[in-house]
Structures are given as structure tokens and as C-alpha cells.
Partner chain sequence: MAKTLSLYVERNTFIHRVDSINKILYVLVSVAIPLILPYKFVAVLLILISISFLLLAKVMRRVIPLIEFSVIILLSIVIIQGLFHAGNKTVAFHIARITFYKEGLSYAFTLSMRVINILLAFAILVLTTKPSELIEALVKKGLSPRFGYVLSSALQIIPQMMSAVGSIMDAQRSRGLETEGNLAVRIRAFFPLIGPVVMGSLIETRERAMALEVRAFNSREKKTFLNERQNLRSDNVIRLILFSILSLSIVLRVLL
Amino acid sequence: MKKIIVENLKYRYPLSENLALKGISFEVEGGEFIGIIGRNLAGKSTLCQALVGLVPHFYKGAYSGNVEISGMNVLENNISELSKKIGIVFQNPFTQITAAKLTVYEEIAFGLENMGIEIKETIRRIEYVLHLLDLEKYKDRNPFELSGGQMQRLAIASIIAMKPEIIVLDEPTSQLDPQGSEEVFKAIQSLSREGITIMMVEQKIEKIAQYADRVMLMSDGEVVDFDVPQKIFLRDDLLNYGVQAPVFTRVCRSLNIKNKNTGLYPVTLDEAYELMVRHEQNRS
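Taking just this one chain, and keeping to the form predicted on its own, what is its structure?
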């Protein structure tokens, strides 16, 4: 089932003369993990805001085209209605933490209380996301006493607890160390496997190559390409869009080590390791 349908989406911010989104069209199936890449000002964050209804309901501006989220037309439904189907995690957790609650546990419960979720189910969901994002030991701590990375995991947990069908993440690992980033990607991957659709803007290309089902390459408000990681990261013109291929791909390309069956260079560490072992075995 199509969870996201975007047709000829155009948008211009108030007081701006230039379109931020220029006739974007694409579709996403339920349970897909989509990575969105491109240089700054490519339109990635604007697209995220358009999917959750902040564009045009909050930011206003000139808007045309069609966006459907789980069958709901974004233009015809307000943000509160859309939030039952789709949630967003912003780059800066300070924009997401409510400051209305004194503990991490209560912060996660806040959205569930507003949704009218019964107590037993609320407790079950909170315990699940605390474990999923390794926040159990911080559950009684004030959210503003957490580190930046811990706060980001709390913001993600608060969204996951509300069980949206679609989660949009705008560079959620930008403030996390490598271990924290890996934990978030694994958590998001597990949600995707459970059928939740993921749209993630991310600069950590190696992680996107490893975890995403498909990758959307954006530039200047347009979708340049939308395909599996193996196709996107082997484009010869990636640098023109401010994106480098994964380091594993660049190393294997320089050594001319590729998959003999597909003719493609690897995009993940596991693929590169397997091909390099075969390459050495064939040489010996």
C-alpha cells in the first residue's frame, strides 16, 4: 500500500521569490526506509515539513500540487489530524522537548496522555521505547539535564511511543557520537521492519547506504534521482550535488574491485569486505 504520494509539489516561502520545492513527485510504500540526501538548501527539510503539514499550514506561502499521507490529503487536513498518521523528529531536540514535564518518563507520556491512551498501554509503550533507545537509566532525570545526544534519543522516543504509521526524521543523528548514531539507525530499522514507513534526512552516507531501502537525491528543490543505494551511490556526478559516495565504494572503485555478477561496486562495509576477500583469494 502506498503510504506517501507526492504529485507535482511546488512551494515558495512567504516573502521569497524562489521556489523551495519545484514540482516534486514520488511514492513510498508502507514499511520502506527512505534516506534523503543532498547539500544544504537542497529542499530536504522543506520536504519533511510538507509531509507533516507544517508546509503550508504553519509556514503559509505559495503551495500547489498534491500530498497524501496514508490516504489523507495534507491540504485538506490540519496538523493535529495528520499527526495521528505521521510524526516528525527535528535536528535540534530543544525544539521538540516540551519543558512541561520534569522527567524523561513523563516527557514520553505527554503525547500519549494527549491522545487519550489508557494507562496500561501508555506504560507498555513508554517501557518499550525506553529500552529501544537505551534511555531506561535516565527515566527519572529532568530532560534538560541530558546531553544533546540523549535529548535527541528522547525526542525520537516520544514520537515512536505515539505509534505513527510514518516517521520523518530531519538529520536526527547530527548531535550523536558513532555509537549513538548506530543505536538510532538500528532502532529505526527495527521500526521499518515492523511496517512503519521511515523518511530520514541524513548526512552520514555510510549509514544511509547500509540501512535505507531507497535513497532520494535532492538538489535545488528537485528530486534528481530516487533509487536503491547501489544505484544512487555509484553515480559519477554525486560530487556535483555535494555528496560523496560511501568510503567503501570509493576504496573499491580505486582498486577496481566490483561484483562480477552485477558489475557494481559495493556500498556497505559487509559488501566491500566480501569482495575484497574474494579478490585476494583469486590473486593467490
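Having gone through the form predicted on its own, I am curious about the other one (the form predicted in complex with its partner chain); can you provide its structure?
Just this one chain is shown here; partners and other molecules are left out.
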């Protein structure tokens, strides 16, 4: 079943002269992990906002086209309704804390209280996400006392507790240190294993290569290409879009080491290592 259908989506922010999205169309299947790449101001964040309904319900402006999330039309449903199907995590962990709650446990409950979920179910879901995102130790802490990585995991937990089928992550680790980023990427992997459909914008290209089933390359409000990572990272014009292929792909490309079955260059450390070792063996 198609989880996301976007048809000819055009959007212009209020007071802006240029279209931020210039007629975007694509579809995503349930359970897919999609990486979104491209340079700053390419429209990646705007697309994220359009998927969860912040565009056009929070940011007004000129909007046309059709976005359907799990059969729900974004234009016809408000953000609260949509939040049952799709959630979003932003860059800055700090501003995703509501500041109205004093503990991690209560913070996670915030969205559920608003949705009117009954208490027993709320508690069950909180326990589940605390475990899933490895936050049990911190459940009684004040959210503002957490490290960046922990805070971002809390933001993810708070969204996942609302049981969305799709989660959008807009550069979730760009403001974290390596350890915090690693924690968050691990958490995202476990969401993917749970069958949640993931749309992740990320500059760390090696991570996209490692996790994504398909990669969407955006530029100037348009989708330039949408394909498996191996094919996206093969493009000769990639640098023009502000993206450099993973170093593993570039090594193997320089040495012309391909995967025999697919005829494509590897994109991850593990795959590159295996192919290079096999290559050496064949030579000697």
C-alpha cells in the first residue's frame, strides 16, 4: 500500500516571490526508508513541512497539488488529525521540548493527552517508547537536563508514542556531537525495524548510504532524481547539487571495483571492504 502520494505539489511561502516547491510528485511504500539529500535551501525542509501539514496549515501561502498521507488528504485535514498518521522531528532538540512538563515521562505524555488517549493506553505507550529509545534511565529527569542526543531521542519518543505510520526526520543529528548522533541513528534504525516508514533529510552522506532504501535528490524546489543509493551516487553531476558521494563509492569508482551482480559501485564501508578484498584475491 502507498503510504505517501505527492502529486504536482507547488508551494510559495507568504511574502516570498519564488516557489519553494515547484511541482513535486513521488510515491513511497509502507516500511521504506527514504533519504532526502541536496544543498541548503533546495526545499528539503519545506517538503518535510508539507508532508506533516505544517505547510499549508501553519505556514499559509500559495499551495496547489495533492498530498496524501495514508489515505488522508493533507489540505483537508488539520495538523492534529494528521499527527495520528505522520510525525516529524526537527533539527533543534531544545525547541522540541514543550517546557510545560517537568519529567521525561510527562513530556512524552503531552501529545497523548492532547489526543485524548486514555490513561492506561498512555502509560503503556510511554513504557514502550522509553524502552525503544533507551530512555528508561532518564524517565524522571527534567527534559532540559538531558544531553543533546538524549533530548533528540526524547523528541523522537514523544512523536513515536503518538503511533504514526510515518516519521519525518529533518536533519535530526546536525546539532549533535558524534556520540549523540550515533545514539540517534541507532534509535532511527530501531524505528525502521518496527516497520515505520521513514523520510530522513541528512547531510551525513555516509549515513544515508548506510540506511536508505531509496534516496531523493532535491535541488531548487524540485526532485532531480529518486532511486536506490547506488544509482544516485553514481551520477556525474552530483557535486553540482551540493552532494559528494560517500568516500567508499569514490574509492571503488577510482579503482573500478563494482558489484558483479548489480554492476554498481558500493556505497557502504562493509560492502566496499568486501568488494575490495575480493578484488585483491582475484588479482593475486
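Quick caveat, the model's predicted, so the values are computed rather than measured. Residue numbers count along the first chain shown, from 1. Take the two forms, superpose them, and find the largest set of C-alpha atoms that agree within 1.5 Å; that set is the rigid core.
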Taking 2 Å as the cut-off, check whether the CA of P14 shifts that much or more between these two forms after a rigid core fit.
no
Rigid core superposed: L130 CA moves 2 Å or more between these two forms
yes
On a rigid core superposition, would N114 pass a 2 Å threshold for CA movement between these two forms?
yes
Taking the rigid core as the frame of reference, how far in Å is the Cα of N261 displaced between these two forms?
3.4
